[in-house]
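A lone chain, given as structure tokens: the form predicted on its own.
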Amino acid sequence: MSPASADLKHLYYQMLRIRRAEEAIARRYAEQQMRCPTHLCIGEEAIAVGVSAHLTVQDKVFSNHRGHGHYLAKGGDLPRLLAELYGFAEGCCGGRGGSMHLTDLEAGFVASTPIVGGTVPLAAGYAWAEKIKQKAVEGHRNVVVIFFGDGCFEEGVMHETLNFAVLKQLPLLFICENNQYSVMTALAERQPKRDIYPIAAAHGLTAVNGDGNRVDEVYELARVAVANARNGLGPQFLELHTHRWPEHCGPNEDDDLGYRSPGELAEWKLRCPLLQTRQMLLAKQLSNDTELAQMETQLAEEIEQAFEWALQGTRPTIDSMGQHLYA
């Protein structure tokens, strides 16, 4: 079942919002006021949006170092995200976390962390707690989603968590964003020549793969996976193929470094998730150039206002440093 016309337009709008927000972050990063490392997800927006379209506020998301898109798609607050990047107390993590540590419990976005694989067992623990609580609340089943990259699949904790999730039949979705690279090392130099999802299937999960640059395809795969997890059919695994456009860490492109094959990035740009969805909307006459231009104007105003709000923030005070510590 493909998304309905209104849904496809909404999905496009959400992807465009993430793209334009990150482009604005990239432009302003050179002003040297954001002092935290940033990992942009430009080129990968369809996965965050297509999966989150099926989640409620009660469902929970865990992310990684490249988490802006996951945060916004789950309903995170854009001004508070920007304030966090500037290190202001008004940020979603009180200015303590920066780009790689995002939290917004009101939106159901539990945590992102920079340690590769660090949030994977945390997501399983949260899903286990949800399952235990759901025994006491008949008919109410929340799901938990963990986003991670292909590099994370090489971590031992990944496989320990897959095993545990199947053992406990957790309402947990593993979303592997296979963007082909771990920093600057290609997948073919790190893993044998095979797909990732059959390994998850060997652990006992329901596992499929798909085109992570087609938001309609991601939407449909996620619809089935979320429904399965919500209906008690255990953990689900999606391997979604995509590509990161900017450098691993930072606001720039780095194709000049030569770690990608000649023309590889250009080829992936032709498969841009926004471009493909825009062409779909126009071809099916679900939208028109005027409406799409209005989206751009609306988003430009929202993002500008968000930056204006964020830049009026205040620094965390020294006497607040002991707050929110649980260890």
Ligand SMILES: Cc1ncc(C[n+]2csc(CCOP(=O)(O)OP(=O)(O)O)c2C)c(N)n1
Given for the second form:
Amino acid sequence: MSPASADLKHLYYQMLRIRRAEEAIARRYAEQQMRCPTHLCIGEEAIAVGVSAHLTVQDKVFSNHRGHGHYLAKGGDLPRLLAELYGFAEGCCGGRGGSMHLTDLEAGFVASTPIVGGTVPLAAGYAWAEKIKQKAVEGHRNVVVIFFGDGCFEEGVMHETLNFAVLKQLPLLFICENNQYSVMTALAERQPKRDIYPIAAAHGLTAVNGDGNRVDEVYELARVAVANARNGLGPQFLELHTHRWPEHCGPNEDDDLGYRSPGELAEWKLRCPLLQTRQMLLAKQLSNDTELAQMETQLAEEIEQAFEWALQGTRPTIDSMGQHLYA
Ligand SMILES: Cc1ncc(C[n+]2csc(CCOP(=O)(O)OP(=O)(O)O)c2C)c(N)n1
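If the one shown is the form predicted on its own, what is the structure of the form predicted together with this ligand?
Below is the entire complex, every chain and molecule, led by the chain shown above.
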């Protein structure tokens, strides 16, 4: 079942919001006011949006270093995200974490961390707690989602967590954003030629793959996976193929460095998740140029206001330095 017309428009809007917000971050980065490293998800928006469309506020999301899209799609607060990038106390992590340490408990976005694989066992721990609550509380059926990349799948903790998740039948969704690169090293230089999802399946869970640049496809795969996890069928794994457009870390493009094959990025740009959805909306007459232009205006205003708010932030005080530390 593909998304209903209203849903497809909403999915497009959510992807466009992430795209325009990240483009604005990239533009403002050159002003040297944001001093934290940023990993943009431009080109990969369909995955965050298509999966989060099935989550409630009570469901929890864990993310990685490339987390802006996951955070916004889950309902995280844009002004507080931007304040975090500027290192202000009003940021979603109190200005202590920057781009790679996002949190918004009100939205059910628990944490992102820069350590590749760092949040994977944390998500399993949270899902275990949810499983225990499911047994104790009638009707409690929250799920937990962990977003990670193909590079993360190479970490030992990934496989320890998959094993544990299957053993305990956790309500946990593993979402692998396979963009084929770990920094500048292609998948083909790191792993034998084979898919990732059958390796996950070998741990004994349902694992499928799909086109991560088609939001309708992501939406449908995630719909089934979320329902399965919610209904007690245990952990689920999606490998979604996509591509990151900007450099691994930072606001620029880096195609001149030559680590991607010639024409590869250009080819992926033709498969842009927004472009494809826009074409679908127009072809099915679910929207029109006027409405799509209105979306752009509305988002431009929202993003501008979010930056204005964020830039009025204040620095965390020295006497707050010892707060929220665990040792
Ligand atoms: C444990 C660990 N090893 C290495 C790094 C350096 N590092 C940061 S991001 C990254 C690439 C991760 O690739 P992937 O998981 O596919 O995510 P992507 O950046 O492609 O979204 C690496 C190796 C790190 N942060 N943590």
